[in-house]
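Okay, so here's just one chain, in structure tokens, the form predicted on its own.
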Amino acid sequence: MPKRATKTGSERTPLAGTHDVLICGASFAGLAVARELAGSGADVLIVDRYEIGERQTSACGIPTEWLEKLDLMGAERQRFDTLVINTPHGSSRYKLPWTFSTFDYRTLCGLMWDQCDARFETAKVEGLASAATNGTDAIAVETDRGIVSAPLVVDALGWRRVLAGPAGYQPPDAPLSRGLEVHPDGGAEDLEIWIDRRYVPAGYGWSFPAGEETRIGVGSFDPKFHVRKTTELLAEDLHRDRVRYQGNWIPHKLRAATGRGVFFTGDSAGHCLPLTAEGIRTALYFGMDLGRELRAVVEGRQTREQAAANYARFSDSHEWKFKWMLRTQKIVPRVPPRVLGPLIRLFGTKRFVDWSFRHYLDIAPPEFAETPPEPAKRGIPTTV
């Protein structure tokens, strides 16, 4: 795990002011938000625990077009055009409509963070405080190096959601997936899925091929389903070593995207695809979304209310193609194994796999992201 890079001694230095824009948050959807505030004159402050680009939870896959459209193909790996199912009766290559890429996390953090001009700080958000804020409409919100505030507050701190206050939206009662993957050393050529309930009664396994390492891991739809010794089981399989762990939960359900005066976005939201666990894409999509409203409020455009009600609105527009995923999420488990096969295979006609796999990218289609921001062009930071 990656230490928490945190000020110490005489460079803890207390943070306090207020500033346009807070966002709580430095990987995917909250750099999606700051990169869509570029060039608006805005203060934005990013607060984050660890550093930009330290953390990788995800197996860090994306349609390959969102990068090109982002002008992140800098981080790319690995690009592929088939997806190869297994399942414990036989397997199904599709040859998919559009690529998908695997990518480096810190590069592409570090590329997103060149597209800002925000300030960012190390901090551990722990919630919203009741510190007065002189009669403003600005938001105190409560770090471990002090309070900073502002009326336009983002939580886009992932699933714990720290900014809605004590919901009691924990593991396992809370609908969460989990997974776990590790990082063995040397490629792969295909990407590939399992769903097997040898390796996990309600979910899938995956390896993800990155360039000189392949991503091998678990997920779980039942987050009371521990997949440490099943992720081990499948990287034995593929004769891969068990090296580097990471893992994290993952939301299956949307929530509300704005609550408390708090705008959230990724996986605080549930911006998370059902059945396929797919939030990198979803992370950004939200985000610039929301960044494109908030810059509509500091450039006078609108207010903060309005900002709510049309972020909340395009949110919420989306919730029926979750509840679908969701649904279909509750079914594939129920399906008896000797059945699954023979599905898959059926399902792997060009006709069905350009039908499924083209709407399923227009759940959150790259050319949103056509029309990007003017780059504030420098490199990863080091706090001051």
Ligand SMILES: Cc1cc2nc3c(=O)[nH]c(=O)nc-3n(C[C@H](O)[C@H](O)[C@H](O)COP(=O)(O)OP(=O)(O)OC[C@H]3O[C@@H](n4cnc5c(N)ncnc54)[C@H](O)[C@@H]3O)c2cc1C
Second form
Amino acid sequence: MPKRATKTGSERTPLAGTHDVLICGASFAGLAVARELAGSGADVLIVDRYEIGERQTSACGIPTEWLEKLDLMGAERQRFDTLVINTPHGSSRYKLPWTFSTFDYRTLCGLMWDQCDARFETAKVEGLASAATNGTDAIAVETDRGIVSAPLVVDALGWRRVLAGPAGYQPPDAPLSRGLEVHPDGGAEDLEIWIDRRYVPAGYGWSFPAGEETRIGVGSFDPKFHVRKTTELLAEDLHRDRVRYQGNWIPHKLRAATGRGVFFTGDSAGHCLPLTAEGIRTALYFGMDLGRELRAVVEGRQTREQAAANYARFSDSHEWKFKWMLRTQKIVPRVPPRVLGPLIRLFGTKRFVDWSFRHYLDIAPPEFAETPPEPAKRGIPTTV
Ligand SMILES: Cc1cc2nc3c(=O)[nH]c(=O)nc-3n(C[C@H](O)[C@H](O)[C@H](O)COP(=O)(O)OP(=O)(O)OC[C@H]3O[C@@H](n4cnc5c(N)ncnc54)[C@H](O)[C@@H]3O)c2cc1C
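Give me the form predicted together with this ligand now, not the form predicted on its own.
So here's everything in the complex, that chain up top.
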């Protein structure tokens, strides 16, 4: 079990005060926002209920190039240039046009934090506070350590979207998938997935080796299907220990990127891709875009309202891609199992794999991490 480092007892002194930017959530999306604000001179506070990197939220697989572009290669644990897809009627090995890496969560968060110049506090965020903010345009956020406020508030708190208010979105009725994995010791060679109804009627199983451990899990697009038994079954089939469980809900639908004066990013805005449930790269991508918009506000180049409009437009401009992925997510489980194997082999031609994986990578391309795209290229008016 990871060692808990979160402040307890007398260390939990009251929090109060107004900052330029308040980022709630210090995982991929929150740290990506903070990283873009580094050097701007803004007073940025990040809060999370756990210490940075303390609680792994995923199997931690990402296109390698994203790690390279963000200078995070120190967190890489293993790299893959093929993907093995297993079905009940045969397996196929795809040669990927780009490599995929697994990484260590704690190391990656630590490296991202080193690239920030924000302040960090552990606190549980409970919602927007109704408290007055002395006539300023600051938004007050209630935490278990007191009320903190800022004119620019980011919800990077994951699928719960805590700052969106009580009209929440609760599983199992909300458009959320569910995922659970075990992390047995011992490595493996291949990055593998299983499309097999023995494990899940709609979804897939995976084995993501990461150096000295392997992350084996099952994700179900149907939130009503419980994945614990079949995660254990997959681990058993692979002769691996069922230890160190971690799981969560995974959004598979985009949600409004702004609202109540708050900016939502990562899973809280539904930025996780349907079908593949890949949400780290997109949390970094949308988080960076948001960070760039907020930087323009703190540097006096645009207003908060302009940042909100630009960021919402940017997020919405991806909606059609998310919808396509969701359509495919709905179709795959309807394909009869005996047809799936031959179909996967048919689509395994180099040309098709290269084409589809390149388009998939382009949804959140690694180049985005290098240079902010020109406003015009993003469909945003150049005048502010
Ligand atoms: C089992 C599983 C495996 C996955 N594997 C992959 C994978 O290999 N690759 C991939 O790309 N995606 C994967 N995903 C999806 C991915 O984990 C998410 O899309 C991604 O973590 C989203 O990042 P985020 O920063 O938006 O949110 P999160 O990573 O969920 O971070 C939210 C942060 O907010 C904090 N927080 C939450 N509530 C509060 C509160 N009330 N107060 C204070 N702090 C709070 C949490 O502690 C956390 O630090 C997986 C998901 C699951 C469930």
